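Presented below, as structure tokens, is a lone chain in the form predicted on its own.
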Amino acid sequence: MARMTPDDRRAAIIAATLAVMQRQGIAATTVRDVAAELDASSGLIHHYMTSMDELIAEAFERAAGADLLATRALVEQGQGPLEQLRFFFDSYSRAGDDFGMQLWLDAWAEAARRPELRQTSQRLNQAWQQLIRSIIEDGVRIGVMNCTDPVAAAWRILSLLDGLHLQEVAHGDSVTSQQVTKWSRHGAEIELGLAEGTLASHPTAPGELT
């Protein structure tokens, strides 16, 4: 590798790890693979990372955390809880592409064997739930949503979204992206006492809001 600062080198290692994870999955990602991706030695990886579990967890957090930040930023542009929830569905980037959802599936599958990854995925998953919960709580407070338990409702909405996206990624010929969109939004409408169609996609595409 070219000469870098320690921070730049560590960032390059994490980026290479993410590239390998995307290509062959978390379970099959090894130090040797990451070193080959960087055209470096395994010793260099060990110098900057205490363990492969730490490296996997950091790479996962970089990708999954960026998705969460992007969705949160768009939600914050919404004018009121209903629009914020529409924007949440419009920009649910954890499953915005096959790799986004596959990364989470890999993380959930490996969590039992990798404590650091389990802690990271659990913390990020709770942050997704808390984002939905805060929108629901605001909606209940101003009287546009009807929900007696925002915490449980947020978990159910998140679980419905993830479950449908899982089906789409694994069995795209059975569940389409259009069905995921329709069913998840309708499920949230039922959950929150909203009229059908209330959470329909915003006419302005995410990232193009004015």
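Just the form predicted on its own so far, so send over the form predicted in complex with another copy of the chain.
Just this one chain is shown here; partners and other molecules are left out.
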């Protein structure tokens, strides 16, 4: 294997770990799999990471953190809180695809037993909630949303999204992807006193995929 600078190698290891994690889930990710993905030796991973925990926590943070940044960036392009919330849902459906969501399921379950992973997962979930909360507070301030407790409402909207996605990813045909999209948006409409359809997917959202 070509010799690399420590920074580059570290980044490459995390990227490879991420690929394996997405393919097999956190629990089934092994040092040897990561090494194979890198086409390198297993010893190399331990030369950079002191433990498997550290490796997993760091890779998860990178994956989930990237989703958060992408959503934040898209939200900031929205004109006003309503469009911002619409973009939020657009982006979240994409970030919460099967791969990403299985990662979150693993992280939540493993959080009880992996302290580093737990911290990362908690911090990112709080960041998601704050993103929603600030949109709601803006919406209330300019009078397009109705909400007496933005903190609670933000946790509810986030939890509803996660709970629905969870059913879709864990059980497949209980709840379909379209239902998650439709039901979660409608839930937010009810929560914030919006007319039905207000949060329906914006057909010309910037950065839209498919």
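Positions refer to the first chain, counted from 1. Here the structure is a predicted model, which means the values were calculated and not measured. Take the two forms, find the largest set of C-alpha atoms that superpose within 1.5 Å, and that set is the rigid core.
S184 shows a C-alpha shift below 2 Å between these two forms [criterion: core-superposed Cα displacement of 2 Å].
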